[in-house]
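Here's a solo chain for you in structure tokens, the form predicted alone.
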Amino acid sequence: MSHDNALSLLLNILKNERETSLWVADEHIPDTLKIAANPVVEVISNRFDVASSLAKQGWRAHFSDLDFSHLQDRSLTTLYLRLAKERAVVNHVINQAARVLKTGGQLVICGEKKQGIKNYAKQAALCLAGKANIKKRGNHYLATITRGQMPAALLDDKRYSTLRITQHYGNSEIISKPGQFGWNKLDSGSVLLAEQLKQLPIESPETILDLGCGYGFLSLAAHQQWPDAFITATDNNAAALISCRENFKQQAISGDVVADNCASNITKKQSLILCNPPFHQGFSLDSNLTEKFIATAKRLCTPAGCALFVVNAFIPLERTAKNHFNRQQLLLNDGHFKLFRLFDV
């Protein structure tokens, strides 16, 4: 992952904060971040790994789907955000800032021009009925929006907290919500993998792991193919877990939905592992993510089992996979995606 100057700027400010404040730690924060805890700053993160790591370092960190319900109206002096990738997430945070900030309190947003920070600052100023002060720092910006006396109309956050039917697959309705990657569409790579499940010469697996499950699409597809299998779905993102749990409930899927960082706390071996691994962290490419997911698949795969991975065609998964699995079978390459079966025997 490339160095994030906007995040560095925000972290330097957080170190010196002296008033009751909130830091919204979204997908830009690496789980390896080391920063001395500031007791006056509370952290809300929708990333399980980030919340866990910061809590271990002494921060008052909570893992949730950016849930502000425990905060009283006009109780905070400052709210900090490194600009998130999804507009609904940013608008949700701005809307919450309008409620929880004191009159004269400040919403502080860091980001780059190409990421739309100037427009977000202007919209936030309208929502908070205040003024925006935008300062350029190299190729990134620091926007400070002061909350006015009477906040105006809220921004469109796509009904952030509301689950809804967004897609259909087979006879199944798929439930999702904003706050996760691809929340309102079927991922083409995952659909490709799901369709191949019907053709692969795989005996009915007893246990299946949906690694990086999102809202649980691959779990739904696997359940349609093998309704008696016990499926464990795991993800790092709070919104994804909420959606996936609801899909398991609605489809009566036998299994568990687990909050975890790339299944690091899961120990039970799996007959079949399904994965469409992420390759972005925030706005940046992260080349280490694919290997992290492959290493986890190797650790959790039974000796006679296999892992099915679908990746964008430009990702050299086969080079990484050979360091972990004895065999890498390319099942399909349509020019956009590659589908691999990884196994040992």
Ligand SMILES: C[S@@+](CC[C@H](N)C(=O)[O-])C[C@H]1O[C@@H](n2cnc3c(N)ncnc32)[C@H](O)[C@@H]1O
Given for the second form:
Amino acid sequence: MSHDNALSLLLNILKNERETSLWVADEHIPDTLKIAANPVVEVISNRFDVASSLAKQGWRAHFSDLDFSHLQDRSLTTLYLRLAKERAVVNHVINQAARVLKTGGQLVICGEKKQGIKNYAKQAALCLAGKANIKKRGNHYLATITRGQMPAALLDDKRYSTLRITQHYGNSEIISKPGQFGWNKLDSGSVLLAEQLKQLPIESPETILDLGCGYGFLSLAAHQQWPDAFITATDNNAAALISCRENFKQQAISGDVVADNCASNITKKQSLILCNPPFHQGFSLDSNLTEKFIATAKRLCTPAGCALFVVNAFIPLERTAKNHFNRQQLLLNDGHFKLFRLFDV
Ligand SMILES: C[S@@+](CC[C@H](N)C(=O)[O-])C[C@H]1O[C@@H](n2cnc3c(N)ncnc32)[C@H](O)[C@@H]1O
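Given the form predicted alone above, what does the protein look like in the form predicted in complex with this ligand?
In what comes next, the whole complex appears, and the chain from above leads the way.
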């Protein structure tokens, strides 16, 4: 069913669920996974590919930044979660559970010990003023927390839904929020790429694609360099898209911010493509992701254009890029990151 045992366990339970319930699904669910729809289970996913794939399979799936506002207080019997990587996300879901679960309703969390499941279960029991029941299945755990009468103090979710200034780059303020990769820091690889934009002999590009844009750092850097370029920024993560839209607005960047799975619905060719590709899917490394992003860059690059990719030094990007682009130039390798220019002519 799935190579993630904790997720497989959860999916087996969801299959047999008979009461109205909610499943919070994130990047742990591969977009290729086939899961028979259960009509009593509603799904919220902060990943565009996951929400689209589940909706196509008949699930009542919504893409949002884990927005529970359509759910009434104390309306839900069960809320399911496969433990997410980011603490603010898990705490946000637990806090929402305290509001939307009925008294006696259950929060069911699957995950591994090293992912902190026991501690989360303890914290959730405090927050929901209830009891946690933890069962071990192989190397993963199933924690069921029953909501008590009077939920107690909320957990620290880093003010999950609030946009705020987290950084500066050049003369731009950067706005971001929890729920996405490195939301409150600058990625060192991306900074390396951004600094190179100032030195590369690239003629003013008319169109730029920021592929896997996050909160839009590379778009901001490109806008500082080429203020007239039309920038399309795309990501599959809802929190990233909300932040990126705000950065486009604040910096008056001419362009679009598009929710998509590796730009699969984008067709317009681009003079310059900027990418710091993901290499994790949930808690695990996924080497196919690099290939997927390079293939997309090739599809969307104008014949005379180029793509700039920055990756961790251990990622064999040169091998993968060879299958797609005629030429590649290693612009920089500082031992931590490699920066490549991929092009055809
Ligand atoms: C290493 S981060 C780079 C973020 C940003 N460009 C930066 O430089 O700070 C990779 C980004 O790819 C996004 N991503 C992961 N899988 C994706 C997919 N299938 N489609 C689009 N974006 C994806 C992640 O949400 C994340 O924002």
